[in-house]
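Below you'll find only one chain, the form predicted alone, shown as structure tokens.
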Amino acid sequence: MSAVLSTLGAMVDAAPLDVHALRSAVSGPVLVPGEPSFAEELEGFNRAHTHTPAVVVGATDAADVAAAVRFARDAGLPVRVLATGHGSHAAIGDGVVITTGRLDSVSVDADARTATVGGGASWASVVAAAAPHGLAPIAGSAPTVGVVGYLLGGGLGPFARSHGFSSDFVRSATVVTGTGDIVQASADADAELLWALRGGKGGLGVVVSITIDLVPMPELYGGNILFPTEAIAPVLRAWAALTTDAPPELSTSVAIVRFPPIEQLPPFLRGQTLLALRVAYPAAASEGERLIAPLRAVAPALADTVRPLRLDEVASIHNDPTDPGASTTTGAMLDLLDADAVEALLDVAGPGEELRLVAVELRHLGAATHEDVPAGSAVGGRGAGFTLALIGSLMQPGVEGEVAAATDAVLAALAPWISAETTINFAGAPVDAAWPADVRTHLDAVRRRVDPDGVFPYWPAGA
């Protein structure tokens, strides 16, 4: 049936669409190419791709989403979703795009320790709503990342080792299926769909709201330390050594960052290659300080913001960019990071190398990431010890080839340590490597059940 939809979609896209009935059925905007606000409606955080679908629907509620899905199904068009636009991995050039940015409500139940989040909300709003209650979501590192798209792919944030994959905290969801039905997924209502939503990513419907567990976090010691160029190699070696016996409460990561020579940056950052160390320790500051003291002792820091944090300051740990831009990210997972792996990375991405990448990042996993939830989940990559993320800027025209070559060079250098299995949130990760074979088979069965006509093409997705 998917092949039939693709053929029909190509035929429909070749002719103007009659969207009058759709406009009558939804409350939000319905736009086609050439109309005012069409391009603006499709603009997201990552500006690397320009989306040109046949029609875009700005959903205001679940009913809008259901109407858009039924319209697309009847017209033989594929449906894709755009939330904040962090996960736009490829240009969308056909079908119906549903934008969920207007579904941005956040409601916290402090007694139940849960948050119910609209399909277009970002982590910043959830963190802000939970913090006054002494509660925290197991959020992503970037405050502008969309909650739903992140959770559907698992999610490895600042508290990965202490609390696990963020999708482990999904309690229930409201989903519009490929038939346009609005259904619930929870332990009591369609537990199989809930299993799939915890890491299964795409092809499972449009999540219009999701309820997650929050955790009490009386103390949080965290932040980042920026080391100068000459300290990159010794600090990276010391960090790798620290990860061999780090306690499960301590989550750390490092990134070799090549700052562009632009006036918007402070002089000490312009054109420099530096190492950023990130620390998240949701426990006593005194113990956290003791644990990272060996890293602080390696070399004087250019900046050090690691300190006791309020819960609403969690984004300062990674200090990810909050302004939109054109970029590409490719990821992999590593089984381990031994001394040979560190040297291999320094040989290709160290401070003396010319590399067209903004950041080469490693995050330490293990502890809670290795433990699945009691009911099980579809998330991939639980056995890995580290993540590797390669981030390239595409703000300068014509650099795509150089960024791709740099990415390939780093992946080749670390090939002996790359895990066979990855996690699907990593752009560029092979879909077949994102789950074990039995999980892929189970996911495919769930997709066929909730989307019998293949309305939701699995990849690429923009949520």
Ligand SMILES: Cc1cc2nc3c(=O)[nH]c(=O)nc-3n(C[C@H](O)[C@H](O)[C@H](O)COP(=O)(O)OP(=O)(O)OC[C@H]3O[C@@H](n4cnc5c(N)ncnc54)[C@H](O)[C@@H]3O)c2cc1C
Contents of the next structure:
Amino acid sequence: MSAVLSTLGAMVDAAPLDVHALRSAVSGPVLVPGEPSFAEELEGFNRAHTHTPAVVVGATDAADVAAAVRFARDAGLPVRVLATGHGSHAAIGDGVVITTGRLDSVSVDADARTATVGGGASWASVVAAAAPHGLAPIAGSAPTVGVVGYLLGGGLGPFARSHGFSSDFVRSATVVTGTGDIVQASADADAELLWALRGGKGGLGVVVSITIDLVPMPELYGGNILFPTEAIAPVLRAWAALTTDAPPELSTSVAIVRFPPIEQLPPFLRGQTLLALRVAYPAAASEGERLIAPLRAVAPALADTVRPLRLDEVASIHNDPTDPGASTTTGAMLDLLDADAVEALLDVAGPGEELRLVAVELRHLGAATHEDVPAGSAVGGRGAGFTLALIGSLMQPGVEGEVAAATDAVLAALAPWISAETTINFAGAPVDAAWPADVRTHLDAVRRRVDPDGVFPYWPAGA
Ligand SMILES: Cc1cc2nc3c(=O)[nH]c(=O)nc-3n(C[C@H](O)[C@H](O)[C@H](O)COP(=O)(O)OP(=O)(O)OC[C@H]3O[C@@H](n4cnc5c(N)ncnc54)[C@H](O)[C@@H]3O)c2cc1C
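Same protein, different condition: the form predicted alone was shown, now please give the form predicted in complex with this ligand.
Full assembly next; the chain just shown is listed first.
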């Protein structure tokens, strides 16, 4: 008997899973532990966690998703979704995983200014499809992040202040519920489910496609500026001052980045602690240039890519990593960033400090992020002034403790400024504070309605 069959046999003995029936019901691959492509199917961007569910189903359409959900429900197994793996925060060790990478269609309706996107597509393909029409999605900073996972968490990208949470642009979705039914969520079809999908994140079904509004963007001035170690403190102070009266069109963020001493990096970055300033100004370049001139004046830059951008160059604003690796991200939101907060941040994360974090990032919010859509939405963190993201590399074995200690140290130093509420995409794992209490209660009611048997184990157990 082959290893595959013996593994399958052992599994079927342990729990009578009729994987053969599932295979005949779906077009995509159905894989169990021990099969050659099992591990590969479950690999994602974040390699910190190795997923070992009982079954993984590579969905090719809504019918595959529905069949996988019904199979799991009948077998009493939990269902989880894996798209790109950017949001992995724990290893999945049981149940059914539905991978959505094959649901990667993107179609743009230029007249309606919408894009309809498959449940597993990434932002890069939407940006590329919209750009030739002079249109842009309100995307995230990283081109490889999945559209649906990002939107379900709200989404705060380079255009946060000019346009708001990305979930505000969700118009409708096709969803497979916990009963395996394929339903529509829209203002006309199920407005409450649409409300929940705009930021409610998990436990709401599997989104097989989503339609978002695109925005015309005739001009875009943006990019990033890399400042040397000695300029970190003065630039950070100048940036905090700029955020106090920045116009709504200007979204900026900063990150104190500790580049590893590895040969793959150019010598000027290797082992250095630098400050990256990111700029997105979807308006006239001359005005954008004037607005950021005070920051450019603080110190000579090591690199400066801020210029008029084509719409398909939006990922160059943050230059987020696109290669898989092992990492952990913890986030929070800040009510405000006053001069004391800047000094507290410099004390704990400034260039003189030993800190086991690759990046300590602050994004300026406000303006459009404070405005909800007229129908309301579930997203948490509307009132916050900034996001804080603490990113640790886990590429070296045994550093988890140091990364956790560094994360705790930064959170403790900034505690007086941390908002009571956060937003799930930045929180990482589900936490109480990711939604206001009344929103959580309402979300739980929607989850019970679309998933009466609790097939999607999102809240409160997490994962
Ligand atoms: C490098 C990087 C950059 C990022 N930049 C931003 C940013 O600019 N702004 C921001 O707000 N967030 C950002 N994030 C956070 C990111 O939006 C979340 O981690 C998001 O959950 C990733 O979704 P995914 O589908 O890519 O990842 P996955 O790990 O595959 O999915 C994460 C979760 O999303 C849900 N999900 C995904 N697809 C579906 C589906 N079709 N149906 C139902 N549920 C689904 C599931 O709950 C799943 O567990 C970033 C993360 C990384 C690592």
